[in-house]
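A single chain comes next, written as structure tokens; it is the form predicted alone.
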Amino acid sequence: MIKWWKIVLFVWIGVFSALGIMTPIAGGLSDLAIFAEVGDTRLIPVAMKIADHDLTEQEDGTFLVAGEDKYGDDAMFVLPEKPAGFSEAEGYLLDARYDKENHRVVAAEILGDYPGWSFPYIPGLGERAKIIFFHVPMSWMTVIAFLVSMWFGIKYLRKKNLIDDAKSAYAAGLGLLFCILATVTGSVWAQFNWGTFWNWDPRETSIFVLLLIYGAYFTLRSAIEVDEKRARLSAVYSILAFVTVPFFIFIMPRILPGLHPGSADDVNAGPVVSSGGMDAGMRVILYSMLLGCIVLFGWLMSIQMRVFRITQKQEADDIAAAEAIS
């Protein structure tokens, strides 16, 4: 029977994943002005709320209307066509640029109705910024899982309980899985943003080294047959391995120049999350996804421990049955 909290977990992750993907990106006049100042004519999505419902038709067949952006800044907007239902519309989401010479926003396409909620436009990222809702939680879960692995490794060395060794190994396995997912999502983002899946950026290099370190952890476990010896060496390895995690995740990417925000040569605000530059709505979704991943991690750990105990009981029953026959 499926417990209620498991249903809530899947709904939670599904809802916030959908919100992260489906919520539109919409910039404002300030974003358009930045591109116009440097002569960049690229189009970006802009949320326009109609100030009045008077359209002025231009000689070129376009329509001029007064409005304001999502931040309340007033501007004149040039629409490529007269939208259906214009008199009742609150506003529109436009693919637009700023006409610096005539001081107005020129829309190339009407993307949809005015969004009730939208994420801000991040220069250079646009829709690609949404990968943060998946990539960052995977990276954080990598650290959390490896920390749990070290914790149970220490507990094993203190109490010599093989259950603690199993928990340490399972946590490390889930940490390795999250690490792989963080690498994959990061590579997909790098392809869209930098044109290639892999750049040997310090952050990419550091996560690759972590994959090697914890891959070696499971190689060590598979090479030793004696349970107690395997558990002891694995516990020591998990402690030493986690010592490297803060360096590779938090220190190395910040002291070396690289492509990621927060690198040594980053002249902007720094890491998007910790610098305070993230929109409040994006933070809610990001932290909700992280919370969902933490609960999912705990559930997966409990499933693995349940299988471990069943296996142990089965082995004990087999030994007892063999002794009874003999």
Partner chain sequence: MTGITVKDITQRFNRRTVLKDVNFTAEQGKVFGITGKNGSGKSTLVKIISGIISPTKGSIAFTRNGEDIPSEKRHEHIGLVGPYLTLYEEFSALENLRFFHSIRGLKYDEQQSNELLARLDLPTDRSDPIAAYSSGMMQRMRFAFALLHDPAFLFLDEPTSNLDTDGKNKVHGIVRELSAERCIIIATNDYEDFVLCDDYYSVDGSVPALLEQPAN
Given for the second form:
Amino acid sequence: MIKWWKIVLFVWIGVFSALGIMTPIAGGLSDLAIFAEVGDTRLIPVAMKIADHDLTEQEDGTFLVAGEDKYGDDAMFVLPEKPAGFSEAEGYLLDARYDKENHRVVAAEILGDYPGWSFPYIPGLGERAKIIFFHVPMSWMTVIAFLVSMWFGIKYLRKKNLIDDAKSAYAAGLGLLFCILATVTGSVWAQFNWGTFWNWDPRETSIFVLLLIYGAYFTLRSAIEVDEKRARLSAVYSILAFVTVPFFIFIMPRILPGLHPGSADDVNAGPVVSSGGMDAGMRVILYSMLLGCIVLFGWLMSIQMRVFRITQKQEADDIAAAEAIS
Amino acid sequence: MTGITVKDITQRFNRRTVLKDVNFTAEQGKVFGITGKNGSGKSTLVKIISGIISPTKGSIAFTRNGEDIPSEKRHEHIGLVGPYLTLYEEFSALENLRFFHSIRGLKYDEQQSNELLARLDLPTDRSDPIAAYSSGMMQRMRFAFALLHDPAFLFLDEPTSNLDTDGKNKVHGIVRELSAERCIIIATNDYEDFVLCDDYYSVDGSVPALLEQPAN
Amino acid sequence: MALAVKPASALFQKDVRSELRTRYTLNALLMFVVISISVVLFSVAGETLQPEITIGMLWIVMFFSAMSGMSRTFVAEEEKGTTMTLQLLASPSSIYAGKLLFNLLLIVCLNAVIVVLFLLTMEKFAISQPGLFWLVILLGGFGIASATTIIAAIIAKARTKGTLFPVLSFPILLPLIMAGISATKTAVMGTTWEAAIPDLQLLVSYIVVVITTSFLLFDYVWKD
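Got the form predicted alone; any chance of the form predicted together with its partner chain too?
The next block holds the full complex; its first chain is the one shown before.
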């Protein structure tokens, strides 16, 4: 029987993924002004609300409308044609640029109706900003899984219960999976945004080191045959890795120059998530995705632990049967 | 009181339970025996008591003159003889003893060390590495290793294996001589060793067949 | 955590004497250094290298020489079967301290040989701040020794000792190596030593953190 919370989990992750992907990105006048200031004529998506349903047809066949952007700044904007149902429309999502001389927003295309809910436009990222809902939770899960693995490692060292070691190993296994996903998504994204798959930016270096640590952890486990010894030594190794990894995850990326937000030479934003510079809607989705990933992680752990208990019981039965024969 | 209390010791390897809920007390003035068939976990128990292996469950308390000895200090009070102990074979007998003295923080006295070697019928005039020693001589060297710091707790695992009759008698003599002042535990299957014991614990739960053997 | 200096220094002296007598590690290590520097020289074949590349080569040789030498002290005890004997002789923390001392001495000698050979063979390799340079080499060596000592104790208990050692050591050592390389660059090409302060801080804090953790964890590695 499927438990209700599993359905909730799927719906949760599905809904927030969909929200993250489908929500349009829309800037305001200030975003347009930044590009206009430097003479950049690229088009960016802006949301314009209609303030006055008077259309002025101009000589070149375009229409001038009075409106305001999503942040409430007033501006005139130019539509390329008269859209159907204009009199009822609340506003539009436009692909536009700013005409500095005439102080008006010039739309090249109407992308859709005025979005009731949208993400802010981030210069240089655009639609690509949406990776944050997937890449960042995965990267965090990599670290969280590592912490969980170490936590159970410490618990094993204190209590000497092999179940804790199994939990530690499974957490590390899932951590490795998240680590690979974070690396791959990040790398593909970097190709499109920064031009290469890999730049050895400090964050990239740190995820690479985590990948190496996970690899080393499993190599160590495979090289020891006695369960208790394996449990003990791998727990020690993960603690040792944990005390050196902070140099990478938390200190190095912040003191070294890099491409990721929050690097030492990043003058724009600082750490995107922790400094509070992020849009509230985006943050809600990001945290919801993270929560979904954590619950998914816990669920996968519990499945693996059930498999572990069943195999263990079977082995115990086999031993008992063998002893009964002899 | 000087003695050892072993409490609920359980040891598992690869989910196989080697020892289960071992409980006993050994006291100064008595020789305590650990018996059991080969492979039943005698040596494992001795290693656990000596602190070489940390057990899966349970605890061991060492008391000397009524005072509890913390686990990180126990090695100063324990002497162990076991077939699994290897000494530094690239060094001579005296070099080994000198190292054992210095690492234990004891003052090295060549005279005294020579006396110890002589007491165990080991040559005092050899300066070659002990790698060349016979297995019987190696066993005597292990006794030198275990006795040099005059420990209050002496654990002997198969102490008379590899020894001839002379050697066995020597060991039994040492055990009798030391037992009044020390707490001695012998893990053995050898009947001649076993007769020295005042009390015993059987690892595999079976009453040792050798007990039924007439003592003639 | 009963750390006594005497047992540690006794163990250290024993290891030094044993090493001088058998020379297993010393001869092999010396040959390893000579061979790896020769490979570097052959591949360069008289060309003048950018200092960045030379520094990278230097650290590669230092890392792999350490990888072939640092595991020896624990693996040797395990191979000789003297681990249990040692357990009965001293507390785990003094064993760790003794082995760490030995590895520190070994790596200082090793790095000194490597650097001197580098300076002799790479003619164009000029160092603008020799004091800082040697300090970085010393700290880097200490860092490598402090992290690899406990890893050596771990791999001594595993099956594939030789290959496992660099696999386990590299991720742990990476922060140290990166800071070390960056500080060496400052020492070779920089004009002020102040530029190396963050790297030096990182090196020192790395050493302190790793040694402290090793002392706390060594008990679990050492006892079966």
